[in-house]
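The data below hold one chain only, encoded as structure tokens and taken in the form predicted alone.
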Amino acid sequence: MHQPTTEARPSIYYNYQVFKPWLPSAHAAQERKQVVIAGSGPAGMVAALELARLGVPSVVLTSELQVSQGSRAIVFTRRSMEILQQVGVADRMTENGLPWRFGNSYYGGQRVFRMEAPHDADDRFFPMINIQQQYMEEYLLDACQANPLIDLRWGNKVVKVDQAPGVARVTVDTPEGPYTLETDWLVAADGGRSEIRTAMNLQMEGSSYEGFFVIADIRVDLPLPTERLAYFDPEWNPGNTILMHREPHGIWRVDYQLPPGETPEEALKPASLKARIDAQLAMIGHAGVPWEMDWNSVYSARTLTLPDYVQGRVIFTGDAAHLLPIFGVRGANTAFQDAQSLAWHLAFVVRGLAGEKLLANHSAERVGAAREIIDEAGKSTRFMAPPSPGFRLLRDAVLSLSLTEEFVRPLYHWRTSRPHEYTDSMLNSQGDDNALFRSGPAHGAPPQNIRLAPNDFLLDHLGGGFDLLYFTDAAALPEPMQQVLAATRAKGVPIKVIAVGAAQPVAGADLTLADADGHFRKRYGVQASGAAYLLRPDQHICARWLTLDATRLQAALNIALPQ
């Protein structure tokens, strides 16, 4: 019988909530669902919220009476704000959290590279911004109770999984013991040790790589702006590194590797964290400053994905799927991107607008994205923590070239997390004209935000379906391209129309925006009326024309809809 804690997690300045657990004495005999959720971490609320957004209703299982402790994921990034404000909650991690755009490595006691984080007027996020991963969680669980369409249940622990054709038996333990739930599809969002992964004897690939981090937020008063802090080689840590950042309410997070041979076990004796939070204050210029803990933990890097995410009826997203290391900000970050993508597969399927080779096409474009990451992260792990005494000797090298050798300080400038582009999806069209165009996004590329007015951009106007940018100063939609679209959406198909460029509202879209300037249609590289942009329900471009007719958007919808 699971038995979660009923206690309050603590901490010097979160208030954890306990919830009820949802028991099924309470409740009348469970029917089939369509999708049940395991975890409700940031994959799986998110893959919820956006089910929910395209009318699938789901289950949402989550072991705990609360939501996780201490910072865990703590920085942002901007096309993770974009995910978020299309699930309901990037308005609230804006007001409470603090955003940054710059970074600073330090080696031998001097600043050896800056790192400054593009933004412009088109974007409505700042490139990074830093919250506390409760604090992201209280709101996505605030978004799903308040949907009708989500079934959150507190306590409830999935310890079985049994396939048939067609169906998932979902066995769910509670601390008034088990039932049994049958869904078309599972949902495994059950974090990096996952038990359903486990459970199903799944091998992943990739690499693991030796070493500890210690992850300690404390509570001190520091003079310091909002910027990415790293310390390469310092005195009090030789031969390691060491992270900081600032988070909301007063709380610094540092990131400190532990020297070879030394256990979790060491690292987190209250003396030993007390020594090295002390050591590092002092090397900052701090020395004395009172601080207190709120919550450490231990982590190793590890670069390792599923080399299939769709398991029968079982699909496993995020940490589930796969482990990537925290430098670059990868953890949440893509998790965003893998619920996104996977809500708008899974709901096209449950609701017959697609069929399963959709979902195959969602398996292939996010273990490519995690391949990619793999690839890059693994850079950055062995410039952090070298794993091997040649990987070490050439660190080394660049950290003291760099002291004095403005070239190799780039170096230090590993790319941190950031869309995955769909260059080769095979919901692309393959009748377009990608390959003519000079500039703007291109196949699966996310889309570049607009700026339309001081508190008004493109992303607020998108999302919920696909979206067909039209470049047009016509007074209304041609009457064939009218024609695809009523039929399209006459089979369900979500599908909005954003006319670009007309004076006046045009007859047949949804939205008309102006584009006086031509800013718009520079940036998307547009030069003429009757080019379009057609964007998939997670926003990635999928067809371009600089000359769209109706018989070439029926082919493209074709395509990125296969049955």
Ligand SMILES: Cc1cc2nc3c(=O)[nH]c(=O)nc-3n(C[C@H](O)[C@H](O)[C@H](O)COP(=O)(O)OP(=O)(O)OC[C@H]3O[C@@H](n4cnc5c(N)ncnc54)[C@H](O)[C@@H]3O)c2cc1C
Contents of the next structure:
Amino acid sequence: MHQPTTEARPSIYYNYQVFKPWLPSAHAAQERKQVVIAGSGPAGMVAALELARLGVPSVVLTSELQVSQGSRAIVFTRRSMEILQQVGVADRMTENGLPWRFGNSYYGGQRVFRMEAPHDADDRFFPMINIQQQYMEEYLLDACQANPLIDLRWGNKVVKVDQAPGVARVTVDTPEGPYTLETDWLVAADGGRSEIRTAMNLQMEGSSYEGFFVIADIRVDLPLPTERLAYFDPEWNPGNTILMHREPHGIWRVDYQLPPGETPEEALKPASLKARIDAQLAMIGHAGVPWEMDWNSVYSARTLTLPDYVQGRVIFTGDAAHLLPIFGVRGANTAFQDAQSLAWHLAFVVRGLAGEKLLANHSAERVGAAREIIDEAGKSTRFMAPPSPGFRLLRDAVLSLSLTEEFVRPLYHWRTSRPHEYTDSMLNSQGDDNALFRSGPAHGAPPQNIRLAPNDFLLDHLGGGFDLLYFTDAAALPEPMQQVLAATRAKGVPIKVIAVGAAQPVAGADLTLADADGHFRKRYGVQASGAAYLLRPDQHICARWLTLDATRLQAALNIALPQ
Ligand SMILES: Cc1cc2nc3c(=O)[nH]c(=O)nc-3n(C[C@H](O)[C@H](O)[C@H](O)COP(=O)(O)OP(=O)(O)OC[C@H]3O[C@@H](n4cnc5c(N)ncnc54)[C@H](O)[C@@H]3O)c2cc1C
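For comparison with the form predicted alone, would you give the structure of this protein in the form predicted together with the named molecule?
Full complex below, order starting with the chain above.
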């Protein structure tokens, strides 16, 4: 019988709420479900919220009675905030998080590189915002609990999955014993140690890096701005790397690499943690300042992915699908993109608006994203923790040259998480004008946000299905195009039309944005009336035209929704 802990997790700044378990005896016999999600981490909850937005109900099963232990992910990217905006929690993240855009790299007691993340007036969100994962999970949880399409079941652990054609039978253990749920689709969002993945005997591909990193969250009062601090080859930890980040509530994350041969058990002994944190504070000029430990853990970098996320009726997502190094803020930020992608692909299949080919596309796109991250994060990992004498020689050469030579300094700048561009997606239109545009977001890219007025941005108006941005000065959408849109909606496909450029509302459009100064058209590379962009429900561009007509629109929709 599954007995999750009923004791609140310890923390010096966060009050863990312990929820009551969902017990089968208190509920009617369970009917077959369309979607069951195992796991209530970022991937599971964003998937449930996105599915609900597209009208698909789900049951979320989660083994614990409270949100996750320790701060875990602390840095969230602009794209994550854009995704979180879609599921209704971006405002709470902004109210409570610490935005930032500068990073500093130090070597030999000298700042050798200052990273400045791009940010302009068209961006609603900062490039990065720091907030502890528990808060982010709490906000998602509140949104799930307020949504009648989401049935979130605490203390429900998936212990077995059997598959038959068209159905998954899920055995769920609870504090009063097991019950069975039948579902059309099971989403495995059960985290890095996914028991579903292990039980199905699925092998991940890739590699694991040697070496451990300690992450420690301490409460300390440091008079420093919210900027990322990276120390290479510091005097108290020669050859290794240390990162520091400010978090809300007076907490700082100290992240340091261990010398070769040191075990995690030794590293997490209080005396070892104390000596190292004291040394770090002394090195940055704050020796003797009082601090208090909140949470610590050890991790090692791995770059592993399943080669296919769809396994019969079971779809893997987030850490259950891949294990990626957190350098470059990858873990939860990647999970949001996975979940957003999964939700719309699955919702359209569940609602009969596309064939199961769409799920194959989801897997191909997200496995591609994981492999891109593996490639990029592997480079950062090798710079932070060189895996061989050759890599160390190269890294040390960059470090020592950077003291005097400007040109090597940008080599410190590792690539942080960014949305994968589905450049080769099978959903991208074949006969459109993508190649003829000179600027603007191309095939597979996420949209460029546009500031429309103070506190009013393009992305505030997108979402809930396909979006067509139609650039026009005319009074109405052409009649044949309106017919295609009506027929598409009649099939149940949600599509919203935003007319851009006309001074008066355009008949046939759901919304008209005037664009008096032409700024919107310029950012989208549009030079004349009649151009258009088609965005998928995850907002990535799947077609764009210098001139759109009804036939071209119909062709693009047919490609984006394969039967
Ligand atoms: C120690 C540590 C430090 C980290 N630091 C960072 C960081 O600094 N930056 C960063 O970006 N990322 C970090 N991460 C990674 C980040 O936390 C994860 O990438 C992110 O949480 C992945 O989300 P997920 O929803 O896929 O999985 P998880 O968040 O792991 O969620 C899994 C969920 O499944 C549930 N579950 C597990 N088994 C079952 C089961 N059998 N049945 C039902 N439910 C089940 C769990 O209770 C949980 O709700 C860290 C992770 C760890 C472990």
